[in-house]
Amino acid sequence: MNTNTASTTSSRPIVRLTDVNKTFGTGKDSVSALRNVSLSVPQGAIYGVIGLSGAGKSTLIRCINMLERPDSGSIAVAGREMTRLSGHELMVARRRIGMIFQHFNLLNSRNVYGNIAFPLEIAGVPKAKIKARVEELIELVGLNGRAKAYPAQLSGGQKQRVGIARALANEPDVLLSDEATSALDPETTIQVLQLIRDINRRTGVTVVMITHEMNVIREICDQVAVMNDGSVVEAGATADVFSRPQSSAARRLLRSQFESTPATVIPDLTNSDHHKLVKLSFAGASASAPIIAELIRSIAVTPNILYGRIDRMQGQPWGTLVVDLAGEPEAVKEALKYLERREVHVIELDVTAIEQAKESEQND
């Protein structure tokens, strides 16, 4: 592995679903696990696939490196198409997919250094190279010193270190993960996530993050899939898919982080030709730029912000704003497409709903 090359995200895809179905069971007990599931995960980036318990985010996982095996449609990795391998094949082939668990999975009778070895001990691997790898790995995840502890006697987060030490030992072209951070403390969660970027710029291996935690897809990911019921609802850039989800099950899934507006916050007011209520969903360069501002300067109406918050998503802003545009008839339009020409996400808001809300928050 060379640790000195930084990663660039290409547009060709090393992982490929193209219309994936899994069913457990049979007849009337049946369960749809995947419907229909395409998607691309482009080379050296790292792809968050969201959703809630019972999606099916993990089953989708372990068909990527076969552990499942899909009824229908087809897997590609790296250029092997995973679904027509079988025996020998399928294990040389797994070989360059890493795999990193929840619960660690370490062998317990095992310290770091023998765990790190065991998957180039199966692969028949020199000892003097199993040597030369496991030494670098363990600098590379920041175990140094640690070569000889055994699971019992490391925490939650070095145990996972070791386990993404042991998923890289066979210079993997995909790293898979499968809600690697959930057993983990807040504070442990972001030490580990900002190793796997670390490493992901270092040697440029591809990630593919299954989780059900927004801020873990917010903190890494480049791009993101939400999941619903076995399928893919929702697809894209990361910053695109938080500032203008179009799914009911995306939004859902961000209504704890900017999604909800605290219905008290709306003055009593109807939506008209002079007033129109929306949220502004910003993202990149529109969050940090002074849009409202400029707003103001060119086009004749009142913005009266009633709500926002913003944050950073990978270094970069990102928010929304409650406004209500008040100004002559024409002027809000222009307002609006102006807003939109800037690439602001524009909703006007449902101001029914919302006064229906606000009585039931005073009533609670």
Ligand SMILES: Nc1ncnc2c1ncn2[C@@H]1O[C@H](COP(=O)(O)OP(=O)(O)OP(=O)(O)O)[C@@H](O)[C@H]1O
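These figures come from a predicted structure and were not determined experimentally. Residue numbers count along the first chain shown, from 1. Here the rigid core means the biggest group of C-alpha atoms that line up within 1.5 Å when the two forms are laid on top of each other. Compared with the form predicted together with the ligand:
- With the core superposed, Asn304 shows a C-alpha displacement of at least 2 Å between these two forms.
- Once both forms are fitted on their rigid core, the CA atom of Val323 lies 2 Å or more apart between these two forms.
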Second form
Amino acid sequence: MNTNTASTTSSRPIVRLTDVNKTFGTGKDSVSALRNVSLSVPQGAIYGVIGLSGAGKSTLIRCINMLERPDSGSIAVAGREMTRLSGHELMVARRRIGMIFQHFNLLNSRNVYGNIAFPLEIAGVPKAKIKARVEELIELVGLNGRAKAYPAQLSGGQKQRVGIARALANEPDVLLSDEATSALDPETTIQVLQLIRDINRRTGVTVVMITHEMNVIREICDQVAVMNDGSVVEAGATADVFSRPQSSAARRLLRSQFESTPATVIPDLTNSDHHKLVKLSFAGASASAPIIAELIRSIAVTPNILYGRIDRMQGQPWGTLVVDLAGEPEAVKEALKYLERREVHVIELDVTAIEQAKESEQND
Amino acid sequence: MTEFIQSLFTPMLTQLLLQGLLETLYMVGVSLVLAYVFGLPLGVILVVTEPDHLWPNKVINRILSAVVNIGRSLPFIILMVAIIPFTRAIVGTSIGTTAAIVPLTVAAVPFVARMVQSSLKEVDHGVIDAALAMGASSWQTIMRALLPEALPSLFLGAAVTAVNLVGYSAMAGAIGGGGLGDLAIRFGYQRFQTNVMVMTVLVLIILVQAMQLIGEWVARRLDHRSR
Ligand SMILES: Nc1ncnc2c1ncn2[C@@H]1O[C@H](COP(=O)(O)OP(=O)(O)OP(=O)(O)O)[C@@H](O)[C@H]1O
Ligand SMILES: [Mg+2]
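Structure of the form predicted together with the ligand (previous: the form predicted on its own):
Whole complex next, starting from this chain.
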């Protein structure tokens, strides 16, 4: 169970974008889909990309395999500069970059076997080898016995499994996923994500995935980039970004993750110099350390815990506490500093807003 | 009345109908195949030269589209007469079933190009993205993804084309092309032999129905989208 990210990811970037720009259209109708985007994806990582609709996530991921050609900048995948490849070189390079899609994009005219065989046929792999490889892949994605089924006869989850098998056929270095679970129900989403994570662990394939589901990122992404209006505004380890989002875009996207405290659990209180209502988020190492106990021991404050909740992030606990810190003004200040030092994300709660929320909750 | 019905099934008339049917099938069959030999690539080019497709090319797309429209706007009877010198140059004569194949093909090519274009446009662009992302060349994408995905629809289009060709071939018959149309005009219209007219129309109806049904059946067999 101790699969921490350091063991699966090395620091060498397998995908590196530098100052990538992409504009659609010309003149007044032009849209800057990517503005000076730079990011690097470590080998073996599961790298998430989040952002509001229209932020440029799809354009970014489609630039990695040159389905979209950037106007400027450099895109290196496994050491190859994608923007400078000839037509034939690009075809060869693309075989090492798998891609899965929201709507699967399977060939309806081919059955499961035929769909998975497609990238191998394209690459000119001999028939006998194709057979062995396809059977292996069918097994890998758990579609045993469905080789002859056509896409129309499969469920959404099964179709995406075919998509994954097909994307992995030529043993790619990178797997690109553009909202691969957005068309699936929650149950199936979890299964497909588990499959992707399993494959990542087993084969070491690097995964770059776009998703609108924050819990997807929280569950399986080692690192995450936040996009807003064509720019990457924040990138880093998932735990860091989730517990201490720096950009307003990230905070907006993650709001539901943070501010889901039911207002009514909080008693009538006012922030004063002697009371501070704060919300604490613990992730990674800080989640397992006895920080509150140490706080009481070392500083003269009385933390009154009003609300608590534990979620999981990448299999690690991730805690949220709403605490009323009571004590002398100096001690309260010191306590806040102490918490920051221990890498706890602290939000001071706005009491008037909470009172308003409480009223509206009661009125419902 | 019974006398008239008996006149529909005389050995003489059956013989005429059979010959007419074979001639029609010959004209339609050969021109259908030739129309696809030229029309299929044209239809493919019309689609792939569109913006954001495999080989975006405004100039080729515009020119080709204009040529196809001109071809489609010429009434068949005028086209048939207008290209008589061309027909003579190719077949050596402008009269007879074989000669009729030339105008039939020329008329059907632009029609086929449009049918193919609309079939290929039905294919989800995501499939093309997927093929390219897997490292397929444009040619492989066309041959192994675009055309196979459109195959059921292409067969339906071929049935419509064949039915149209039956209609045109009847017109071609009017200027000595042979076939069922020729039969209807020579005996039914010019000699007032109502029995010949009735039977020819009957055979034409059955022929058209059969073509449509075969097209639909093949399309259904090839279509794996629902089941
Ligand atoms: N082919 C295109 N032609 C013109 N504009 C485009 C094209 N593709 C994307 N855009 C524009 O570029 C911007 C970024 O689009 P993109 O699809 O990358 O966003 P996204 O972050 O993936 O959004 P979503 O979450 O809705 O999928 C949008 O404003 C979009 O309208
Ligand atoms: Mg998108």
